[in-house]
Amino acid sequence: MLERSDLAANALFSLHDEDYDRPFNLQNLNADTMLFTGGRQGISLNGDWNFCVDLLDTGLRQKWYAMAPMPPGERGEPWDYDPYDGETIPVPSCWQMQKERWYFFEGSAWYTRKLTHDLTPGNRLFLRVGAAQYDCKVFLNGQFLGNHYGGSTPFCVELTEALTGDDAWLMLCVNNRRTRDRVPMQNTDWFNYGGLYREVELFETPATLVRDLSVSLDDGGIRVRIAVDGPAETAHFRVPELGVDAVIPVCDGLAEDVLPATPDLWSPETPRLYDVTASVGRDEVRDRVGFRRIERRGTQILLNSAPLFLRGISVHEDDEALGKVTSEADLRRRFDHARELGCNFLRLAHYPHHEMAAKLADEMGFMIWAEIPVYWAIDFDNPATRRDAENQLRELIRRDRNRASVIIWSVGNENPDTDARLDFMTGLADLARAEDPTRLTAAACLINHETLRIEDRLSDHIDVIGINEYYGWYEENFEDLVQIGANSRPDRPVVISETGADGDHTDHGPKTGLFSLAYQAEVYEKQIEVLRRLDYIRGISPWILYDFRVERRQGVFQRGFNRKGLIAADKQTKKPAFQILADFYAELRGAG
């Protein structure tokens, strides 16, 4: 393809150039280029896009992004891919869920669509992608604008300068290939979906705009921080219900102040939210914010100065039919099931979930453990890997730090305790505190099952110690859990961040023994019996609410799914263990 065209330059060289990706891997679309979009009127780009899988990255080698539309009869050379015509795919979606031949596909895929936008002179135009798995390169009218790493956080790119002419062509190259230096790396325990699987939108703004808005409770009232992009002398901040109406000076692009106010405090029992507005010049953004205090004191977790026990459940972002694509109805069903269990808390594992989840949790009164996918054996010695993890953490925090429901930033899960990992993870914990000192930090740490102690050195550098334990499943003696507490004597809160057992509810499932519903129920009963005696535990989030898809689990009773869910993958069929946990949480609520 294109061997005789001006685009090819040296066509044979492009076939053998293994550094072809280097010019397109700037990772310049990151936390610093995010745009606060609360209250803005977006222009949806959801719908059908032209689509082509590209396993060998031929498109980057041969510059598909620079091809101009041309009728087939006028072409002087054959095209391997026509970005302007042919196969289409809906956005948002995961390509695995669209066609069987794409089910296990890992590599690049090209998305193309026409943009017709009449930009007001002097204004700016931004593209926002809710999430693309995993590396997304953005081209407009053949110009490379940048790329973003991370499969679960949003990113923005300004289109203003590249938007020329009446017809603009937007092309996104999305790559979900797992590599050792990415976060997560190759070996994970959830399905590696690919594609533009969250919403894609355009936002038009004035030349001077509110880049970011952070609002939180402070000892003296409400702390507000407005990041301004463009020339401005003042910013305006309002919370009408609290009588807050302040003009704040802008210095070096920041307007920051603590404004006197006494808001009603947010809690799961009274999820009070306030409308806030920030503006600079002609630009205005809005949000709904709850105010609360979360802290640790010794081995206690305190919400608004009251001791707290986290009655939780873990959740993956996975759907039997749609993959990672979610909706408000799907999320409300999730929270309704959590409420039926008696939860006040959810662990959103093992990556940032859709931003709507935390917004609904604010509204419905649930607390959230939010996490980045520093999972298992990340390449902790690699500076590029660390850069990726730090950016994903910053993007998650900047996206969700106005959500009262989010009480914990988790920096990872089940990592081997090495010097490189300790430096990597403590750096992430420090970064989380620097970005947002109003929340707790956590990680799922390792237990030494020989000495029966929490010996993970990271536990000294975080606020909440998560432990994943599977007594009755991967480990045998439930009494070990009692001994772990006695031997470790933790000086900070411990949350059982995972526990459980598989139960195959289908006709394939056994009636007794491992993978039976009866055995899953028995594990929960024994787990709860031991938990009643564990005074060092401050919460629990069993694994997991729904069965979920995963490549690594291909046993006769798994068949490509982790079946530890209390509800089957259809998100309707409850297993007996569901009611056992619900009864235990009712008991805890009754005990205060």
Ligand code: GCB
The other form holds:
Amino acid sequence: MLERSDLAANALFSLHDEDYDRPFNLQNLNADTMLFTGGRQGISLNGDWNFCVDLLDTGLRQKWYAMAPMPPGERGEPWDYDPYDGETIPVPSCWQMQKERWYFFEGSAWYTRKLTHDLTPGNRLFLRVGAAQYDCKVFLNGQFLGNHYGGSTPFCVELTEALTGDDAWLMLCVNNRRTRDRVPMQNTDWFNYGGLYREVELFETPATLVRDLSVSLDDGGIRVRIAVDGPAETAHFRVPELGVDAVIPVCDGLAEDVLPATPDLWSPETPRLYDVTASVGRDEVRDRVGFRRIERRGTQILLNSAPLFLRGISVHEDDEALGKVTSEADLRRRFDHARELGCNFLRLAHYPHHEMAAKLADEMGFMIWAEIPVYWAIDFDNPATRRDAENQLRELIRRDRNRASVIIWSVGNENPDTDARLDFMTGLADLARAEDPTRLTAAACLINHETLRIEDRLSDHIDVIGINEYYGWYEENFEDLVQIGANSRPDRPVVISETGADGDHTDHGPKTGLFSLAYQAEVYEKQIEVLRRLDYIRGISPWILYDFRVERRQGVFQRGFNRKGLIAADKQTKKPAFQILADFYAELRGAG
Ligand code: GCB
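How about the form predicted in complex with this ligand, since we already have the form predicted on its own?
All chains and molecules follow, beginning with the one already shown.
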């Protein structure tokens, strides 16, 4: 803070304090503080917030969050930033997409807005941030309430106690710097957007509330688990269409039971959903849930006991104009394109996508591979990094585990096979199973292109082995794919989690050879020809539905984009390879 009494000394101290971040990096806003928000009436905090980028972290050093609103004329000291005036930014948004001068900005940025909420006495108030890339520190009226790590999962913080007086000011400091200890680390093949890029909301609840609700199919019927915050003797659970209406005792904050019921099963062909309600005292939450069984048996993946081939497509959360900001219309267009391709499956790469994605997939009948960004190099030896990855996985699972569409939790992508990585990632696979025993685990594993084998010790610890192979692009001989199967003899299902080639559809694009649309189409044709002979493959999710923005692709045909999309970054222009894959999937559907 710009201490009136001793400004010069404080300024000097703050310049020399390299541990300024430590008190603000508690990561106490985590999976354990999440709030189930289904059916709750939120109060949107979307819209314009005061905004300032802060490359040098001056705000944390000087304590900008502690500067109470004051007219400029009354200030006894020079402020280096005025949180209550000046530039604004819309929430949700990625700052890169707002102003050209923020395009490559990586660092902290301050978001400030006034809260005018009339809290009913005895009630509680929670702030929920849909996602903030990557570290988000929360201050209310100058008081630090905690921070959250991880750029793609939601978090909640209770404001009740700190909400004093009529003029409450909320300040969030969001930092997207790429650092060695984060997940992902410095290097990725997608753009490092920054900011509050998903919805920000307030939720008011009674003193005793449903903290969490999980519902799944069980042998005896429906398993329900209600986590209760506050004193309560019983919880009430209902699925009217199934005649389920149960009062369940609460013991140590948990109400758990298996209730007899025989729901119609969810599948992509019949995406049947049921309304469920859980209440405790005056608090009630709701969800729409599908019931289905997903298993691996030998080398097969079974949905509701029937073997399955995953006709998939990979997709990033990226938009030419909006960056990572997603809307329902954008997601519906995505699923419409997937339907046009003939897909029954999407890989949501390489981090948790907007929660609406799995909700729409539930409704529209698509299966989903959901993933956390344990991508390429990660500081696998660092216990703090491991805690962060585990928390991101927990948050993803707790957010989406009522979604029938989600069949796979993937714990990582193309990581080097070291002892530290094996320990880290088997830990994640175990955690996924412990949090949610009803789904399959997966990862994109490694192929040794010299010995032509799947060679990755992690593959023994997950249910589905993903392989990313780029024959025709990074590798040459398509026939190797046949050999890889013969040499590896996998004992569990293998899915080609990526394959593809770049195709530049613009006027700059070449007519033949690498980066031409013709070449991309040819790669798809050859892939498909070989695929017909691969009996060890249980599904594919080619790379990728849309071209996407990325810093590391600066070739003449890339110009800041990965152009392996079947559709260009405008999300309209289809490349010829689109139809080739669509024809193949039509053929598979006919055969299946
Ligand atoms: C991969 C990565 C993916 C890249 C892709 C590519 O193997 O998993 O993130 O974007 O290759 O285009 O090189």
